[in-house]
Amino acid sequence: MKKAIIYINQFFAGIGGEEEADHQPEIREGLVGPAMLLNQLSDAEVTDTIICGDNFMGSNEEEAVEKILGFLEDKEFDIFFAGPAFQAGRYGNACGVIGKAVKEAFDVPVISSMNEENPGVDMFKKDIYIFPGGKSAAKMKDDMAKMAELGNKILNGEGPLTAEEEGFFTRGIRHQVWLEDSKPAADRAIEMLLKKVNGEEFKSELPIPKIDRVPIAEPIKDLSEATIALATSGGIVPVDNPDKIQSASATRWGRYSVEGLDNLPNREAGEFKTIHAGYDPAAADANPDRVVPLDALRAYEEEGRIGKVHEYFYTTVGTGTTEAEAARMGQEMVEYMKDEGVDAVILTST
Amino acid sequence: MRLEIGNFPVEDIVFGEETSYNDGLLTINKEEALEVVKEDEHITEADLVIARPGEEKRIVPVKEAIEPRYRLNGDATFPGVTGKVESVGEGRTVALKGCSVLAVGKHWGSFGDGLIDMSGEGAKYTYFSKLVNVCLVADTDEEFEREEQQKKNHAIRWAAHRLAEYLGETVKDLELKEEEVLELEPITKRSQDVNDLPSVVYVMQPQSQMEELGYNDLVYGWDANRMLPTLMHPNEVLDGAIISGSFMPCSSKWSTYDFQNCPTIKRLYAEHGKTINFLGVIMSNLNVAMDQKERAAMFVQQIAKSLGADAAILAEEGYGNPDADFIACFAALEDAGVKTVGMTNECTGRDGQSQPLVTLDERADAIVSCGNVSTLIKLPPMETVIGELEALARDGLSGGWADDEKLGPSVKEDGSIIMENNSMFCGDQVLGWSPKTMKEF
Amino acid sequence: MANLIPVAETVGANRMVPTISIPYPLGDPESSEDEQWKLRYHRVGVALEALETAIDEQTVFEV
């Protein structure tokens, strides 16, 4: 038989309310409150209850994330549920750290179950399973029997499991799939349209999605001491690429180094080039300035504007190249630029 | 205009004495085929395989699908490719369905190359697995081009298109058995009934992102980089006004045979009269500088306007930055007050996380989404393989690899392969086949 | 610095300054030497003021 572990806060262990909220990390074995219910439900058997206090995690979330994953180090487990949570939002962060943890560490299904309302699910539906919940403990049955079900269909190895099907909140997740009847997507378009046209509701199939914000970094104050990096998405490396970055679809990066370099030299000479294959690649080969532009940047440093110009560039290939993968190379790019003293980068993409 | 095209269903292929027709088989001398293939004298070498479905046949890399076709006025089948530019889309051209011609490289593969498995799991990621193929397997001396990853690919693609026009020729003199008749009365000129039905344009994106000639698709022969959105009668896409072109990852392309048989434009014309006024095409491209995807985007809303569109289809041939200019053309149509619907595919990375369009904007908010380019996908080794294997991995092509550090390379020994769904032959069938979508996991 | 100014956008990128073109964002192989070098120069000079501004919302730089 499959086995599950559940997390709950202090309150649903029965061992108390807001004064007992600091409570310390603890795994019992065997079932606790809500643990019982989700034992009835599910096809797996829950051996253990993880109980923690909601301040305890709030604030010390360090040390009860690595007290727990330490708990967990010699059980053996297939799932891990958490909550639910109900509208209860630091139950809900809780139930997001603990899972999102577990997940990364034990590459294991996580479910939970928080209120719409509950902060707890834009912070963590990208992590986790969660399912919209009632707003307090008096949708227990309901709440609990929504997680059992989708574990019970993960166990079992059914799907596909989809949000609209399935109900749990959209994690950004999405994937190309079959639909059963085969409609071709000319005719999804004419309905959609025809809908739309006469003022009907219509469901797009891409829905648009938040768009992602970046924290706005701290202006330079003073250029002229600023160390400046180049990097680019183009796709400029030397000839033989000795990184071996992709010419699409990268999952590589490299540093090349520019000292004493004023430009940088093209391929003809046998230096830089791109490898990019989402472009004409005839202008940067010729000229890989046009892409990274060195001799400007030089200029700007003999004229005592900025301070100097980084000792490498930076360079990878943007097509086909997921956000995922291009925000891991960023921030490896960014350790070494930070350990070497980089104030600013300017990257150029194609 | 009114076009008829007479259609001979082709149930099989075979190679025998006389390149003939008959109730449904198709025989072909294959000596004097490759005559007409080798008029060009950069084909080097040529030979033609024929792929049925449910055969255990692989094959790879396949840079262009046309369906057989001949007119009957003797005109080039596709104007400004296999003869004189004359305009297309009247008259009566005769096609062989239910199969096509494939241009696949005898070894070398490039960027925008592409796979078929006519049977097995991998049979499903791709239309022409339906298809009885006779596929044109070739090499040139175009030595130029041999180690780069993107090809004209011009020889074997020209000559693709001379054999479909010879195929298609068979049937010119024998008696019509099903017709299609395509016909749409000029805009000005519709009864009332049919004014008064929401009226549609279908506004296509074609590849045109490389600045060199001969790598884009072609509009009567004419290159789709260098030119302006222009309003084109249906029927002129459905007759071979347009030819695929050779650059974009392959998922994501739209050879010439599916533009002889969109099936968006199909639908619009069996919607036509009914539900909507079907008012025409608007050809539009896409561009490699945001001033050039903003004037298009411009003429686009402006033709739509001019010709009172209250609704539109807008689809695109490609993905990354191609997206900005879908997401201009989107946003300028719903700013003009035409309702717009979109199809595209999405590049939603091998976990699905990644944002599905490089551009999103929120008046975009109807779009028929037809699969993920970053599909991870393994199959099985094939029995036969036609053209090479090993191209899917050494040639550059958009879905393959050389090496990874985790999956290894694409092609391995036993002939199993691993590859993204970019570099399944015209996969994503945004103009309209898609049966797939996308769906958050 | 990008030509693709809704793709920068669109992932987030707070000071952004316009490039010319995706493949040749820095300098127009039909122009001339001299003007391909001004263009560039001045571009990644406005690059730097971006960097010494601060913004307090997506901002894309004039060129």
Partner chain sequence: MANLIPVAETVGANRMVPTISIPYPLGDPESSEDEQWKLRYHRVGVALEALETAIDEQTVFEV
Second form
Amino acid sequence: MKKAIIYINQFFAGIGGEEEADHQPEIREGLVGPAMLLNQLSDAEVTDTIICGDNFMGSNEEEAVEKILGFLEDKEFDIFFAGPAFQAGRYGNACGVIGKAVKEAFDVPVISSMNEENPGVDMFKKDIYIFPGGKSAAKMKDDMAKMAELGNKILNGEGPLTAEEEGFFTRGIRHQVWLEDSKPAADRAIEMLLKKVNGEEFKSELPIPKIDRVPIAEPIKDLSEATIALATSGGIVPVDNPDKIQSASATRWGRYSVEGLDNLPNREAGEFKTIHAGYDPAAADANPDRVVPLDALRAYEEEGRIGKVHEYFYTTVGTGTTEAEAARMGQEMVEYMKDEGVDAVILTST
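What does the same protein look like in the form predicted alone, given that the last one was the form predicted together with the partner chain?
Shown below: the chain alone.
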């Protein structure tokens, strides 16, 4: 019987949430968490479950990959699964990183699933099979079923077919195929051209992806004369969260005055905290400057390395936030900054 191995994070392994996000890589024989569902759906036996904390993978990628590949050296497996990762960016990145490494090291098919807004899609869709998935674990069964179905086809020598036919994200890999009607390429091209000229619908055989290109700004000639603003997707807000910014999948943002402040007073002082649901808030609540480095920027201002710190900082939450919402909020923030003479922005994450 064919054999499979699955990678999951600390949350789906039942170890814990953010407080366990630094969990070091481990391998457990048998079925843990989502591995049980995969084992039911797959034609392969899931023999082992690999677990790693999202933060550990993100902060210690080389070490994590080395350890996990070491776990697999004496294992026999025909296919590798990772996730599903839904809309969780760090989890998607982890699935992509280890999936790519396993594919390169062991030359086995690797299959995952991520929501289209997960940054792991664009980062790794060319390296592994990634299916469009739900936003949350409520779609676990559906997402895992798609992963298992493709895996079964590959294991049984029936696939994969094209991305369009199978439903995974386009990988940009082209294959030569023979069409049943044997129509020459020149004839097909003329037919498409005539349809285009006549305003008729047609389907190109060479689709060109649309890329959102943002032009690089001109460098600042003299930082000592510049006004610098701080912006963050780390969710730092006044303790009462006056703009009711969501802790995930944000559609709101806020700007808050730092006039007269050398640093951001913390939650204990009743001033600032994080409402971000994607990381452990303890460090940011204890010292908000770790996410919005006002103290460091004030030091630069004092030394004359920058002209001045803008009187407001701008904030929202990045986890789960769609590209469209992020673009809209960013544009709205920029309008304020331009009106108030900001020359440059330091954007911090988590």
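Take the two forms, find the largest set of C-alpha atoms that superpose within 1.5 Å, and that set is the rigid core. Positions refer to the first chain, counted from 1. Keep in mind that this is a model prediction, so the values were computed, not measured.
Visitor: Superpose on the rigid core, then tell me if the C-alpha of I228 is displaced by 2 angstroms or more between these two forms.
Guide: Yes, because once the rigid core is superposed, the C-alpha of I228 moves 2 Å or more between these two forms.
Visitor: Once the core is superposed between these two forms, does G70 show a C-alpha displacement of at least 2 Å?
Guide: No: G70 shifts by under 2 Å between these two forms.
Visitor: Would the C-alpha of N55 be classed as shifted by 2 Å or more between these two forms after rigid-core alignment?
Guide: No, the C-alpha position differs by under 2 Å between these two forms.
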